[in-house]
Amino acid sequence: MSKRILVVGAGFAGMWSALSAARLIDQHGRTDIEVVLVAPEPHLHVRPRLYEENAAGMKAPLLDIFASTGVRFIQGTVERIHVERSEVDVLGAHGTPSSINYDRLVLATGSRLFRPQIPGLAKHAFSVDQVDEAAALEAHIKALATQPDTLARNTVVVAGGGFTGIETAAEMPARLRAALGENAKVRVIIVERDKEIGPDLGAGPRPVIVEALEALGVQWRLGAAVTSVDADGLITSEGERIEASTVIWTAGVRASALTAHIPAERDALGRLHVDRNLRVLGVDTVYATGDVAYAATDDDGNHAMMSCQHAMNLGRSAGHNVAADLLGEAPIPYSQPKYVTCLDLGPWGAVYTEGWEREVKMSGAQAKELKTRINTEWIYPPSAERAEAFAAADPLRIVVA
């Protein structure tokens, strides 16, 4: 009787389970194992490159990979996980429910921009957290133009100084002068409710950092959380009016609501708590992997960040592991011990940190170079050739050496 790997999600994880399931169970000749992905569509979200111009365009197709490799797309989204019946609630693509059986289950729906209940802030402020998003606050953008010359036009304001928050702003200036001119006044703002710039990079790359941003024009109010926001501007939590036309949101993400299908222990993120070998804790059949894992990476206690870096590798080990578990074959505990980060700081730069202590290697236009070639090349999709793709999916593969 033929047994099925269902994997739900085709971001980095999602993507990276299903070629690595399909590797292994090629590998020994097997055809009576299927791997099914399901997605609400066959592409991958080149999500870090949101803060960048033409998001619409950040897509990688999968069907040919999926096609090449024996993965079958289904495309729907899945709204309910059965673990006491191994089975999903899937909604088609043309609005017809189904359900899918499945004898291991891979879920890797990854995260979503956390929005909190500030008034206006649904409303009116702008994200980068998903391509339609990405273009609609594009789309904005250009059409400033179109708008009386004043200090709200012109302002940007971006509330959240992570990371995510950093490379949207370091973007943003001449992305204004762009659609409003080269002359016009512009002004971009970072609010942070912290006391220090970018939180959680640490302060190995925060005096770069600093130094950028006030190179590329960039103010920032720090200690200070918006209390609310209108379609002229926002207010802060030290009572300050900052009169804006854009405000974009940045501040955290929360995983994908489905782990709370699952009957396990989450982290304050929504992350299901797994083993080394990615299995979630006390439920057999499921595995979780990206961001809605809650992963060691070593043994000295640290912990896989919502990022693409350790999404790519989660994937991998996730895929490979799930399959061995069907085939009676020894997992590969999920080891990713080197932590880097590549910070883009617009027409600056960029800013390379190696360890967890953040420890600055490389900046300006070399770091550049480099998270260019991360951002085009490294984060992509293998292409369609059956024998390549299967070797870029191998667990032990090294991404960060």
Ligand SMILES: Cc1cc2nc3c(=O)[nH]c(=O)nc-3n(C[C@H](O)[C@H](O)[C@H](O)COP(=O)(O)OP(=O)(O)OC[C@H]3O[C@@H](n4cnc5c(N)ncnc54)[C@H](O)[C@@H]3O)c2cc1C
Contents of the next structure:
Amino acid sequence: MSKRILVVGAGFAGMWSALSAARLIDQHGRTDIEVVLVAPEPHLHVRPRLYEENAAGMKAPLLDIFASTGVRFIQGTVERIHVERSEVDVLGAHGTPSSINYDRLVLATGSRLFRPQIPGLAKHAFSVDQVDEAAALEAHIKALATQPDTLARNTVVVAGGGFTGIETAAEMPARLRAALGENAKVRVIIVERDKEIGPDLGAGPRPVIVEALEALGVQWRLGAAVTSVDADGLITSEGERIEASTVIWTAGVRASALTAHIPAERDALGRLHVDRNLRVLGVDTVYATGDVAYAATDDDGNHAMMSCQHAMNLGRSAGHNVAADLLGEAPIPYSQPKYVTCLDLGPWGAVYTEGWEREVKMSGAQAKELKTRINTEWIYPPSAERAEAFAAADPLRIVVA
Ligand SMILES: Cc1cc2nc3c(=O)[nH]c(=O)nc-3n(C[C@H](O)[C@H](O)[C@H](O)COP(=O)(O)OP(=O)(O)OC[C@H]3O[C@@H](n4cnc5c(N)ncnc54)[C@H](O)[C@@H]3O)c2cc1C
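Let me have the form predicted together with the ligand next, following on from the form predicted on its own.
Now the full complex is given, and it begins with the chain already shown.
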């Protein structure tokens, strides 16, 4: 009887899981194990680029790659996972409910921006987390030109001074000027609860970040939390009111809510604890990968970040290991000891670091060239040519050497 691997999600982790599983099954010449991927759309949403212009265009098609590698795509959203009977409930693209059973499940449903219960936040704050949300922000910024020239119209507040907040803020002066005219008196302010900008990025890249933001004219308020948002601005925990027609919330992400359907331990971000082969601890039929997995990257106590960098490798490993599991082959434990970051700093450039201490290795225009290559080439799907797609899906492939 044939068996089914069901991958849920077509992001970085899901796409690479499906390709890697199909690769190993192909290598064994087996036709009795099928790889099925279910996701709302047959596109990879390139989330790391959503702070850039043209957010609606940040999607890469996947149907040709799936067709050439034998991955069956089902368009739909998984609403419920029934681990006890190895089945998921799916709401199809046209609203039709159905169920799909599986022998092994790979959960790859990613993460979403976490919006706390701050008055006015849900209604008035924009985000760059999902394609439609970033596209709505872009349309809003373009429409500002039709409004009277006020301090609020010319101001963008970015709530959260972490990785996404800094990348977004660094883009905004130029984005505002493009919409409002070169001579517009634009103002961009980061509001960060911590005492430092980029608190999680550590001390290494901070001087570069500060230099870049200052050169771009971006201001910040540190040790200040957002306490309320309205159509014309926000109030901080320091009692300051900042007039702003545009508030962008960037602070905090949580793993997909589907992780709660798996009876297993999760971390504070909702990620499922997995073993070195990315199998969920205590649930033999389920693997977790990408932003839904709390996975060790090495033997030194480091764990994967919710990042594209980790999601791509986690995907290739999970796909390989879930197929190996059904084929009775030994798994290849996930390992990604090299950790790097490349932070976009808008027209100023970028900063590239290596290691978990984030030692700066490159900055300015040189780092920006690398960031552009990452954002326009490295994170995109492979060629739809079968052999090339399979070669790219090798779990032992080293992308960042
Ligand atoms: C603005 C921004 C900038 C970023 N910059 C960087 C960066 O510079 N470097 C970096 O490494 N990372 C960066 N990231 C993080 C990176 O985008 C994520 O870590 C990465 O997308 C995670 O990949 P994933 O496949 O786990 O999840 P996702 O990319 O979120 O994909 C999840 C997939 O699951 C699908 N899905 C969700 N729910 C369901 C459901 N119920 N049923 C079926 N399918 C479902 C989705 O449609 C999607 O296809 C950035 C993120 C953002 C938002």
